[in-house]
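The chain below stands alone and is given as structure tokens, in the form predicted alone.
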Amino acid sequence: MVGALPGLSENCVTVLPVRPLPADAPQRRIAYDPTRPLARPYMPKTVAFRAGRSTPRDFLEACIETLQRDEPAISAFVSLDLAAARRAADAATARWREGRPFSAIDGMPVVIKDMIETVDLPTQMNSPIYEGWQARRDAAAVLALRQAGAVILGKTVTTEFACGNSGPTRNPYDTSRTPGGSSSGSAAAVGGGMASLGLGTQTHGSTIRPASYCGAYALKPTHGALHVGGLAPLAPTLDHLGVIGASLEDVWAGAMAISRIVGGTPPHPGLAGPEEAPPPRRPATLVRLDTLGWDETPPSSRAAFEDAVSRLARAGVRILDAANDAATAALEQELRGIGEVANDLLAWEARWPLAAYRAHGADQVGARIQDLLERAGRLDAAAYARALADRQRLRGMVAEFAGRADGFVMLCSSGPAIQDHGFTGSRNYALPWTLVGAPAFALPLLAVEELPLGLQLAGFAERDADACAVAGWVRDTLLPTDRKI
């Protein structure tokens, strides 16, 4: 049955491209509080569902009575199959309730970014090129939360093949902002409450950041420790899948279901670590950076930042910053020229699938596809060399911190969500760590002009799991024990 959002049939598929939300699509603005998000965290109902106090149809109602009730003002989804949750709900209450649940995650509502292969929803896009277009498999992350009971609830907008042009979607907690992208439907379903999982991708930062103007959490883990099979490509050597959660819990809970059962990108064995996530671990030092994303912070967002640090240090972190150590301050000066370099390995990297998508017309690509294109033409082998040099320095960087350190703190994003819906915000503080191919936490733990702010932990290639522990720290270090998520 094909309709059009926000109608929110049983089952219903917006036509392509994506249709610009109406003039008088509802409006809304609600003040972010870190301690009282409107994410919807799946992981502490498990308790309650072993204990037959509450089902995960439960669950799933109260995130379809959020979603018919959000959807018309925030239009993350591009598809829904409302029917085909709920059966899948009942069937993991009947596992819950005889104590044999597939996964940490039976039943846990899940949205998949448009651009993720689904063998029974279009996979299209938000490209006129692909209307309509049905894969006949499940990429392999989608196969996976499927075996592991998760409850799929449909997919959501992206950017244009993930870098071009922006779709719909809005804010949750200001719909006058963007979502940030490119996975902008993923992102503002699990921050606004409507799921607890998001699959996203990341090239540059398209995890991270959408994940911190949305109040959710977020893991870009160690490249290719989660199989990006059915994931349209990008650029091979930068694309990750991203998993956005409405907690940490949920986020890694979600990863480890997913490589547990399909692991890694071949020849990468999948990531390595419990099934839940790891008890929160103090690091005795983190590494403050700034990164090229500095200058474009605003005063409000530095101080938020600052702040953060400091309760950091005042609970007994060692904190190393450019100030105070040479290494860091070296890393420092490497990230603030790392722009051009993940420029050219995108344009360079992405000349096919790109090229092959203008060959349907130049009228059927946005403007940023052919600015890349553009690019692309511009270098030669020997301009990717440099770049690939450059990054495999940048690694070579970090990799020396990891006898002196136990992480790296830094913003995801230069200030809370900006007022503009073509354009998804800056991605310099999401780079560094997509270059450097090692694990990257989003944590949404900052207010800034009431709108959400997340702090990026990062860590080392290969340690998502240390990385996930000490992640869990900071969360309880910088939101009260009682109000963690």
Given for the second form:
2 protein chains.
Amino acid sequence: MVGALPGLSENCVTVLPVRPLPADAPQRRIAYDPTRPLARPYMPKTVAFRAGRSTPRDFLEACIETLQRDEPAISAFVSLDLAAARRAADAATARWREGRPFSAIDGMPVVIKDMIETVDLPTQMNSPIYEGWQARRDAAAVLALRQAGAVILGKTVTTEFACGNSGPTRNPYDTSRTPGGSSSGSAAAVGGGMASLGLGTQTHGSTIRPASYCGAYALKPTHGALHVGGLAPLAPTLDHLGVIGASLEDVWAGAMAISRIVGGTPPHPGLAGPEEAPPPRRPATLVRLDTLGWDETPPSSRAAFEDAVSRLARAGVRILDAANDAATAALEQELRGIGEVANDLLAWEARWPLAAYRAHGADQVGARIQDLLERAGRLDAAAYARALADRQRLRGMVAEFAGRADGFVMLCSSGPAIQDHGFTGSRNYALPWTLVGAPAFALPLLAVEELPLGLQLAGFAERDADACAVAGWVRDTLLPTDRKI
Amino acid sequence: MVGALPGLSENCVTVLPVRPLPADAPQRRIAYDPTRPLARPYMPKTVAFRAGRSTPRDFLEACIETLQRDEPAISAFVSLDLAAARRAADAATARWREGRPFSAIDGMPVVIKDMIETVDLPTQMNSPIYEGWQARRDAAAVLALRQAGAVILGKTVTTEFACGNSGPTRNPYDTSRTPGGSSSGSAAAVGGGMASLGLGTQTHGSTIRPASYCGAYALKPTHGALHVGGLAPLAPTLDHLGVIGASLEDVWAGAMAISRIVGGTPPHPGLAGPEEAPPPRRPATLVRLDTLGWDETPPSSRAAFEDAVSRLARAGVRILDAANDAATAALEQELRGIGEVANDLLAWEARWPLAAYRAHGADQVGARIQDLLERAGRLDAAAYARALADRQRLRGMVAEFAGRADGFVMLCSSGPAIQDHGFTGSRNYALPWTLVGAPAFALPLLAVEELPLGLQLAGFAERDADACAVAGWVRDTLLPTDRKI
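Next up, can you give the form predicted in complex with a further copy of the same chain of this protein, since the form predicted alone came first?
Next comes the full complex, and the chain you just saw is listed first.
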């Protein structure tokens, strides 16, 4: 298979230039079945590693085979170091054999969004300004993953500075569609089975949306619970490190591996919970939210969501919604107005670094970045203070549910991936919990028009493990239990 | 004078290698007179610029003449771009002539601590790991200074990553002594008259202490009030951008120029106050603090401080101290225990990036960085939580004085610069307001053994302009008014 991927070398770092979508790239479409996804979960295999029946190197080779076959169609990567990955997998293989893995995820193949610094691969942020730019340190999460024994395959495509022009990546289930953004490459690589874990970021919707589109699980944790050091900042009070994974168990173990080593962004002490995913827990009550995304959601996706909620209700969960609960109706009303709040917070907080990037020349940054700077120019400190107060009010309304409900259920995106490569899709379903700053899981349990569509299970701030336990039960309830992934 | 500075070119960027103190460097000692400092205030000259009697280019040339004469003895710089500085000064000259300066500080010569990213000069952090490393953006404060019309001369020596090995810089008043650290080069360059403003940082004592040693004014603002974007992080809840200046007016106008363009670190809206320093205001009551630094302060420095406090009292200020006020006694007691709190916060929060730097090899980082990582290894999240709680209690005690006093007066350092080049001096007088997170001004009003010693005027969080007004009155009261600087 070597040679299928242009420019890919077996023996050294391969840095791919920032490039448009090639016109002659292979096309493909694969029907999405939530019980048989392309994604390649790692955690179920570790029992076999310990028993010597399989190895992390075997697992990595399966990922590489997929990568070499599919990368020409998907374009998930901007740089790769397969030789280093194989050395790391061999070292992990030896540790599992000796019964002394560095962590629960030792040997897990991971990919890193190209907004996040790596000491051994360039960080280019899909911008000509950063072509070939090399950081001299690992970001906090990357350092932690290495120390946990993870096997880093390469850096993945982002939209320009995680908020501008789209990259070349295409959806692993339908190459005519976007993978979502801005964590495009990480979601496509994980959803497409090239790695089990991908680091992403979320400032508006950049982890939950691409996971939904690409058939991957994801966690956008409590704000600050995973250290953002070494992630190029955009809007500090919105920026989250996101974890995309092939299964809920991969996501949780990956997130905890990071937190156990580097903790949260100070002063946050870090994500709390067990090293591996907590046992699934049936919620007594869930809040069903339509959010500001409902109006743009087509009937087929609405129907899939309604069906899922009905199945949860039939399994014994009390569902609060705008029709049967006044507080939920009030929250829905509040959520309909948050688009402008989110845009104001982003524009104001991102003045730096965006203005520093634009100083290279207006032709060096995309139109969306220029639009954000223009929006910022129309704001003042009072407008920013109002947006912060609006967000605080929203957080207060959500926190009021803590005694009444075990979580919130909504879509991750307003339908499956759109047929577009210039636009990475609406952020409207991801914005609410970005602003709330509390945990949200993407669960790729729905299939609409044979494409993945994520269900979002959101929780309360600082209670990420509780939300994970509920998410596990939702996953088990909506998927046939014998095929749970 | 050209050629006096080895490696200095008139026409291009000069990057000086990371180097030890040269054995044959010139020595000098100049008696410090607070009324006739080497520092070169800029703000008083702007009237002449507007009137066409002088120009920013003239001012810059005087700075450059000092730089070329003294840099071989002082070693303040790691990189210089004099040609770019002259172009910027000429542009500012034209704007003042046309009566359209970009800001109050248009044309001001500034220097940038080499922990802070600049798009046109390397950022090397006094570490072999970062030799020749080039950021591709300006830090927020640098971008703002450029947009305000400031003239950037170059990057200045820092201790290794602002917390490790000392650099080669020497004190402008006595080359056998340290300039203090970690903002060594910025303080020496400003105190020595090579520039009017220097950006520094303060995580423990790195702005207030070197300003004190080098005869410079400085502001360590309310935490977050000046944007730290593009400053290499160390301990986010302690890291402050510090502003060192040739006069109180230079410091204030420089800080406000930054804030008016890029604001604070989100969600802080930014430093509030007038564009130029507020008029001096006589405080009714000041709290005199000995802090944990008193025990190590030699008699001559104690006497200078006692004399200054007596003069403030004679000028009509009521002085609260541990002997006459129970709350002050309680605060002093609390302050005696903060050394361990400050070290725990630093060690825990700086695990990343320090561990990422150490990953280059133990021989690539200094002993103090290894010590900090070892200390962090002995801490856990509970110990960190206790340190945060201790700091919060201190903040609460300080805030309680808001109705009773107009500010706090203490030394900036436990005596003048020490005769050492391996150790940059005790941080014990700077630690209190670093932890408090409220504004502190260094006022180089004392001379002890013909060396500068700063008086520290500290205020209440978010009330930086009020503290500046009181600092102005203290300055006017302790210096002969006809020579105020």
